[in-house]
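Single chain ahead, written as structure tokens, the form predicted alone.
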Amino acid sequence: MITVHQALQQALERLREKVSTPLLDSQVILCCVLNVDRLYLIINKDKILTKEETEEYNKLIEKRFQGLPVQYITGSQEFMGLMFHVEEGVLIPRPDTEILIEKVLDRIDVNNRYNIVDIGTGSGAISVSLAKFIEGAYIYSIDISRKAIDMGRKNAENNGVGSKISFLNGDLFEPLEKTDIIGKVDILVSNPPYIPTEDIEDLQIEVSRYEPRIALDGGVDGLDFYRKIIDGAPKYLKEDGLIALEVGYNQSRKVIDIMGEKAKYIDIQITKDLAGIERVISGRIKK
């Protein structure tokens, strides 16, 4: 029998040359197979853990060890405020994209009434995330994997906003098709697939291992789905309707020019994230 500070201390140790934040990772491990919070930890550093709760534990370190997220092991990621249920098969949400979310609420008057388009779903959170905070929101939120849109689906009701999207399933605009929005968005958003194809596999491993390729891989240059986005974009959004993306790093001035190519897009803004990457390109479509 072993307490819940010697625990944490065997888990530190082999963590320790694997991963960035070994001593949080074994807390929030802990945590999860304890179903209580840090400050517990704390307070409680001298409780025995029985045989199974250090079974459990060990295990999920091992895991861990092995390069496995810790949000696959929690099933869990908070993001703009609100808990996602995540699990392998389907992208993390990253802080970064809160920027995305955050910029398209800046550029819109949240008190108005919205179609909104979200190309790949993933977890759920950009589709989610808008249909809670502005509250006259209509989502389209379409993936290809048939695994993110149960999980979008799963994590929109857990949030209380499932009657505010649908869920489709397809490729890119194939599924709008169905719909009779064609010239009738007010909002697109992406968080597109936008690694360069062989750099996928020089990523940390909790990423080139575990997460979906299908969600990381952006093509040759990464810039993919960028091209058909903005290409097909126009036939969907209103005249002066929002476009609003995700990029990856150096990716937002090649993006703009793929915009610019199109000579519809008008009022293009580039948007910073808190690390002074070049993070989001919105705009507006000129028709």
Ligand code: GLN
Given for the second form:
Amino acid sequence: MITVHQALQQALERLREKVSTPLLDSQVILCCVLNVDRLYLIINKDKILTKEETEEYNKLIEKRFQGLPVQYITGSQEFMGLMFHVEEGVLIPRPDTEILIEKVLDRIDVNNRYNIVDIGTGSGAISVSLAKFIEGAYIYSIDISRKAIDMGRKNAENNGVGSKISFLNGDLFEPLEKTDIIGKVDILVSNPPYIPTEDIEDLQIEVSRYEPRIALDGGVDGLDFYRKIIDGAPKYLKEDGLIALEVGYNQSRKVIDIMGEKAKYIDIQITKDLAGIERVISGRIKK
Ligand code: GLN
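Same protein, the form predicted together with the ligand this time rather than the form predicted alone?
The next block holds the full complex; its first chain is the one shown before.
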């Protein structure tokens, strides 16, 4: 029989060499098993765990030891102050992507009405956040993964914006052909797969082994989806419509070049993330 304190100590020892935040991960996973918050662990450090709780905790710590991201263990990730359900098969929302949301909000009047398209919605983090922060938003969220569409819908409902988003299963713009949105899109957003194929193996094991490759792999140079999205965008965007794309390391100038080849974009802005990396490209289309 072990106490909360002993369980945490053992988990910490197990994870210490393997993960970058062993104490935090040990605590968060125990919170998940006991269904309590972190303060509870501090106040109840001498509480005895049941046999079932101990077994469940050891099992999950072992999964974490193997590299399974803590978010797939707890099943959740916070993004823009909102909670998102995540599971294996759907990319975990990243803090970097909050920059994309902030940029879009910065470039529009949040009191207006907007038709928004989100390509590659994944867990729905971008779409749900925009629906939450823009009163008059209506969003078309597209993903080629059925699992992502189901999870996005669930996250939209959990955050109270289910009626403001259509989740469409399909490749890039293809599902929009059945809608009346062609030429009427005010804002096009995407965080597409952008990792060059051969770099994927070099990412942290959490990402390379456990996150969906389909959400990461951007082809040989990582830019395949920018070419396709920027190529398709003029047909769907309104005059002066906003495009905002998350980009990977060292890709910003190349993405701006691709924009220049496909249409006339004005007022192109580059926004850096907290690490100083150029992370978001936004601009308005002139037809
Ligand atoms: N931001 C993710 C990573 O660095 C990549 C997500 C993507 O390809 N859009 O792991």
